[in-house]
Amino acid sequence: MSLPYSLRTSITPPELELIATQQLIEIIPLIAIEKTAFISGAFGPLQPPRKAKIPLWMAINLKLRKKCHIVAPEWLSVEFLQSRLDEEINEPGFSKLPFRYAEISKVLLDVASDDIQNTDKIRSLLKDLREARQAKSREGLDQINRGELSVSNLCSMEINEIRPFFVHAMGILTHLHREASTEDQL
């Protein structure tokens, strides 16, 4: 598949998605399955009506084949994303969320929506809570200086939106140093 060179330079939204099905989540499992190897570790007994955690990617495969129900982590719920988008709102710096929240919260709605609560308003407040973000990334990226950026509380997906622009920029920048000091020194 061909991509634009601007998307070549960045991680795409599905491949940071596929990372983030490695995060483990919580399920209720609806069969019993046995310890079970995988490369990236065991997992299980899976023994309903217990809790298990096990990775997204597992979760979404049980959930699809309708073996589990997926419980939605304590920050995909609209209390706390209210309070994360009225702190985005009214503080200057980001709020804190998960690293991955974005892929986690597309991935879980997408296959799971039966088992979270209030959904379209759960959509509605990430929808929000990303323009608020995006908002702030783009005040910051007026400010940028050739001597450093230090930004806390961006997710994964938020850093590789501005990862292509602010190397971009960046080079501009040392190459515009470059220039001036070359300058200074005749």
Given for the second form:
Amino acid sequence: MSLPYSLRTSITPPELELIATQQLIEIIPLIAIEKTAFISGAFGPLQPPRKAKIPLWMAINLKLRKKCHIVAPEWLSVEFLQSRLDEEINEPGFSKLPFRYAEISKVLLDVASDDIQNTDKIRSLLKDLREARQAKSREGLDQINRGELSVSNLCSMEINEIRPFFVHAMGILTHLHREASTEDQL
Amino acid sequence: MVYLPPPGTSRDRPSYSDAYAKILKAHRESPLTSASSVIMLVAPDVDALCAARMMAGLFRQDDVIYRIMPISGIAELERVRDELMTYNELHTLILFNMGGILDLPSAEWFGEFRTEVSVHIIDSARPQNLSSLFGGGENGERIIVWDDGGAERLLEERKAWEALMYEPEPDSDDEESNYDSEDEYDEDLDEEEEFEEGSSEGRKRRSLGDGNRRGKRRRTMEDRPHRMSREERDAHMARLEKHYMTGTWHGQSASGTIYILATLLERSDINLLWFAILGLTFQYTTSRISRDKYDDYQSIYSDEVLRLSPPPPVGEQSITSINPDDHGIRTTDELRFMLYRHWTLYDAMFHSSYIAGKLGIWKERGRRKLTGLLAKMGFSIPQTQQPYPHMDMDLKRSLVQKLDDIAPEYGLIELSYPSFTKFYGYRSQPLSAADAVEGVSALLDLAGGVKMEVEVEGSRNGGEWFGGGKLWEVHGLVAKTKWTIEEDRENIRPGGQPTTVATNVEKAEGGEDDDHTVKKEAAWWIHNFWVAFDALADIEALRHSLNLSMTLHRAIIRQGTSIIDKQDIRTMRNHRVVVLTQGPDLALFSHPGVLSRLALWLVDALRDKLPGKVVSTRTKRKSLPFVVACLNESSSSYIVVGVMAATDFGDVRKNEFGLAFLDAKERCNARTRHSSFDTSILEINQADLPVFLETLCEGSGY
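Since the structure above is the form predicted on its own, I would like to see how the form predicted together with its partner chain looks, so please show that one next.
The next block holds the full complex; its first chain is the one shown before.
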């Protein structure tokens, strides 16, 4: 891999984005395409004005060439994100969000901002969500112990963020624990 | 040959979308399609740049691989044409703002190309060459002219052209062939007649065919061989001459044509509309079209803006973006000051040619008048010396209103015209169409080739230590050293004076051969072209270029005021001449684009001071002909620009200097070269200039 050494320990965000764009999303096509076979599967046929589900990468491609309109997923709306944000602030655990919400929302806001309502409010809500969750995961990292750790509802970007530190820290903790237990035995 | 009328005139005529579909079809079906199958040749002006950008966008959406080649002038076009002949995979050529006047089906241009190659011409310059429009046969079918409706009205010219083309000489002996060809022509005429129901029964038509509508009847009726008589022939020739000789003017902008295509394909969007607006504004601010025509197109585009852009909020927010994704366009009123939102109000008024003329800025009295006007409007002197963004908000809001109230006292009317502004979300301040056009044309003229110093903001009144300027560099690029320049950094004068160190003369290399110089010169304008092309889509680069444009304007003012002060304008019998042989900015003005701006500035400034002259023999309208010549020391030649201005602000006249120059050149055998597509710009050898100017005076009517 051609990345600098420090970045090789985890996946980079653009790669995560690429993985996320494999998810299916609903579109309203403007042109007709027959059922076509791609490497990841066969999609289509696209018949305007009927809605169809195609992978996000294909939807982005068509949208950039003005050949479709993207239907925003229900979670990318002000009400949903606002309720999740309230939950996040008031409760100690992480609220349930789509696993790859960060990547998908970034891509959709870049490409299809005209298909989404209230984009500036959504951007600010997403930012708030990220900050709230980041604060919680920082607190959580303080309390790592060697025992079992279960955290639910972390999303892929957040997992990716803490993975290098987390793995390294757990490794050292295990090492210390093993030394401590061998010392005990001695 | 095929000329495409604008869509909507009649269903069964081919229109822009059919031509576009043809290009797509050729691209998809040809087995040899490669990167050189579709080539766009683009002239170096803002309108052609915008049109090329729009076309490139449409192609990219349709997955067509294309190539763009900038062409500076007819000589370059010839050279490229020879090169293009050898491309086997070429099947479409598109020409933007060039070639309208050339006889394209002839062997000299594209007659020799293979028949699969189709040539599309999208040119705003008129008059158009009649063989390109009406030429028939397989050879002519390949040339497709995208027209704006003007060619529909050339019925008489078409008849005249066809008559002269197909009819043999009046005293030919061969009666048989005469008869046959006459029959062919009659068939043609029949088809035309059926087609053009109700068109006027011209004198010519009656004499040619007795106004008959059936070919059969005519064939049996006619026993005497019908030859065109001498008078008819002369009448046709006169008609054609009138078409070509009335001077040059401009029709619909190339970018407007492409926008219509996009609308037909139902793919118009806000970016394409913005480019079309830029093309139109360019035509208006460089006096290529009149105010009335501008208003017509502007109202069409403002309807489009309402259709495509989200409705603007009223009141305060109308001058800022409403949200970060706001990339829309809104209509605004544009003042006639040059780039007024980007430097101080005083400077903007000082540098605009209209105000300069009315108030007489080159005299001290005029400058006092200007400050007086500003004071009357309630703007204090410190306020007007502030850069515009730092001016008080209430002053900015009341600016247009106060101007309308107070300016007429000084004779300044019509200070604003309707125009557009584009918003860029939170990334940047909104940019008006006129400013964008200024920035892009400054880049086209000057991005490389001449070192320009731009003023650093805040450097006036003793802000900076070492001079007020820094060298302007292309945004985002490290200054390339592909031109070996004699760097003269030690001797830069403080105070923002541009240093015009000759850059494209390679003293360091000591190159003697012509090729080397030519190659270096060619490099700079191609570089400029691409910088400007990129800047069209990049708001940061465009903003950066506004500084360059301001320096350019300062230089023009300096030169213009010194010309008027020294009373350097010589009045000849029918036009006025200015010859520039010295001055600090000489290298700057040896570029044809910059020189034409200077000519336009002078005309605007002197419009009221000088009486108009009746120049043309055909119409009795007065106009102000102006010829400006500038010495290019490095090539020891003069660049000559001829401008025909109207006596009223906002009007245009047909520019007859192209013909006058050609005429004079033939008569005095001067060594000249046309360096651009505009026939009123000419490069002439140093020694031949005085003779040339004299012959110009003696010329028919000049």
